[in-house]
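Shown here is one chain on its own, the form predicted on its own, set out as structure tokens.
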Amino acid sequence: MEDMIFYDRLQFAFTITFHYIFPQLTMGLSLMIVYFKWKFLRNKIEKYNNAAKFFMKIFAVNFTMGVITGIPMEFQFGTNWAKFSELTGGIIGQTLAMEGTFSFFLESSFLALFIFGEKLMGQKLHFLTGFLVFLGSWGSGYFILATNAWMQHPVGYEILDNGTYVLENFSALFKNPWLLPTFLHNQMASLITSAFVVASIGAFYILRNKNKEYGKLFLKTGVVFGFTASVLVAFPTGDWNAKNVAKYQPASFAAMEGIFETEPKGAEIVLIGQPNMVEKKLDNKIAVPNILSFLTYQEWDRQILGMDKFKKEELPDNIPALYYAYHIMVGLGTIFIGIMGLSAFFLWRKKLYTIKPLLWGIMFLVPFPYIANLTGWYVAELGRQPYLVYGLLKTSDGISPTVSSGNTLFTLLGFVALYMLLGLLFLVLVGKTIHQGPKPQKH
């Protein structure tokens, strides 16, 4: 049984990790494409229109890869996690169906119109199609996060005699106090990824002395969006999310902050430390007293429960992974504020385009927003363990007993090989698009 749970979780973790590489770019990039198109309508400068169409090409490749890698996850609900689907399908099926019916079709339909319909529709309708692509991509994120929010903090449900969960209050799904902060935090994090991608392409063009006009436009736009999103992802959205975890999942909060023992007055915030699960402490700890209590409750001496106050079965089952994922996410977020803040300062001083070390830094930092987004999701999912639905349904009770660990491992190896090929194809296609650059409109 333990092997089955391990391989089922490992397969889903791999497939969803690879899949989320793509939506985190499309959600943020769709907003930036709308911005470029809006700027073109406003001032009739052609480079903005070309920029919108250029990034829509990257968006389209990214969107296609997201669809391809998203399909296997849906099948896993019926194979590896059939019991979970049977028990909770009456609830999570609502939001997932809405995502597919409303948001996905909206996004995919108008994506084709944006790419191919500019001359036929005219510029205002072309802008509208781009806006609807943005609306669809953010709508998809909202409905999927509504599903996840119910798993993190279940509301509006009723349990039947056979153990099945059914929806008692439909509106409760969207009034869930977990949903809005998670959605806003996730969208700002996605915007950071997109901003770094746009800014890095601009830095690449400037450093190569190629397409410099577009390079300056992309760099400027990426820095402005990136700095704004980097601040917002920390405060208020990140702060809001952390307070939700402290309120609704206190055992997870203690684990991700590395609080092994409850302090009578005030909790310190840990900057550096390594969890020692044998001695139940943090090794080589560097911490600032009372700061965590103030950030969480705005009270310097407020007590925060440590892991010693919870039963073993209430604690996350991989505390070191949760702790490190959280601190990697927070650490990278702090770096993003610093880099984008410095870039915004030099942009304001009109010196950014000539500072090569900073341009190289922006270009080579591109993978790190992806890492920060993924570790952020690891925090959410590892923190919920050992539950699939927090406090209600254990992970061990949601797997399919008829799918062997050997079958799961075999298909996992197949996914690894296939996804590596898809990843290589994606890099080739996007690299080719960047190499060609934004082409001026032909008249």
Second form
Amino acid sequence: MEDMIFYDRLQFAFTITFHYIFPQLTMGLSLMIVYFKWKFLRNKIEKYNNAAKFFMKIFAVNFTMGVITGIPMEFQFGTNWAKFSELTGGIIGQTLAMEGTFSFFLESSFLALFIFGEKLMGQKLHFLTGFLVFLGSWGSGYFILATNAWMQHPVGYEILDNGTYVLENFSALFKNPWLLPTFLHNQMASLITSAFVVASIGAFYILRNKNKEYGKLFLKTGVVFGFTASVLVAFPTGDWNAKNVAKYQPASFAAMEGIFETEPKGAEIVLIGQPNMVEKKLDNKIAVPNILSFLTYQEWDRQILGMDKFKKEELPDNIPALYYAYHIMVGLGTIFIGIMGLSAFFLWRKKLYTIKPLLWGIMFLVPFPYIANLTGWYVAELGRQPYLVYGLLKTSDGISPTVSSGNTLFTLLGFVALYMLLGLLFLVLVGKTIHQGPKPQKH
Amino acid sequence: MTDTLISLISIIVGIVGTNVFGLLYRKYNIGLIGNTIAGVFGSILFIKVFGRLGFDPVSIMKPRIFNAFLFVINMIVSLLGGVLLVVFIKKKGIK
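What I would like now is the form predicted in complex with the partner chain, since the data block earlier showed the form predicted on its own; can you produce it?
The next block holds the full complex; its first chain is the one shown before.
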């Protein structure tokens, strides 16, 4: 049984990690494409239009990869998590179906119109199709997060005699206090990824002395969007999320912050340290006293419950992974504010395009927003353990009881091989698009 | 269980098939990106629409026995979906 849960979780973790590489870029990029197109409509400078179309190509490749990797996810609900789907399908089925019907179709239909329909529709309608792609993309994120928010903090449900969950209040799904802060935090994090991608392509063009005019435009836009989103992802959205975890999942909060023992007055914030699960303490700790209490409750002496106050079965089952994921996410978020803040400063001083170390830095930092986004999701998912639906349905009760661990392992190996192939194809396609660069419109 | 893997293999067959088709018949080559996107969406569309006739991934593995015949039909339909979408795009002169 333990083996079955382990492999089911491993397979889901692997497939969702690979899948989320793509939507996190498309969500942020769609907003930046709308910005480029809006700038073109306002000042009629062709390079903004070419920038919008260039990034829509990268968007299309990412969107396609997101679709390919999303289909197996849909199947996994039925194959690996049959019991979970059976028990909660009446609730999560609503939001997942809305995601497909309202958002995915909106996004994919208008993406095709944006790519192929510029001459046919004229510029204003072309802008509108770009805006609808953005709306579909963010709507998709909203409905998926509504599903996840219900799993993190279940509301508006009723349990029938046979154990299945049904919706008792539909609007509660969307008024869930977990949803809005998570959605805003997630979207800002996506915007950071896209801003770094746009800025890094700009830095690449400037360093290569190729498409320099576009290089400057991409870098400038990426830095402005990146700095704004880096600040917003920390405050207010990140702060709001952390307060929600402290309120609704106090055991997870203690684990992610690395609080093993409850302090009588005021909790310290841990900057660095390694969880020692044998002695139940943090090794080599560097911490600042009372800051965590202040950040969470705006009271210096407010007590925050440590892991010692919870039963073992209430605590997440992989505390070190949760702790490290959280600290990597926060650490990277701080670096993003620093690097984007510095870039924004030099942009203001009109020196950014000539500072080569900073341009190299921006270019090579591209993988890190992806890592931060993924570790952020690991925090949410590891923090919810040992539950699938927090406080109601244990992970061990949601798996498909008849699927053997060997079967799951075999499929997982298949996924690893095929995703490596897809990953290579993705790199070739995106590399080719970047190499070609934005093409000026032929008249 | 392996249904998930079959769905992925089906799309990859669509991608590879559409690109090979583009290489064999240059007239239907709309670039690596174009053929790949057509391969993905064409194969998904065809499998989602026609797979219900009995060769969707779940039916291929049902009941816990791998049905190679249905699998081959699935792959052919997937490939056809991608190829026909490229042909449609070229005929309509979209690209």
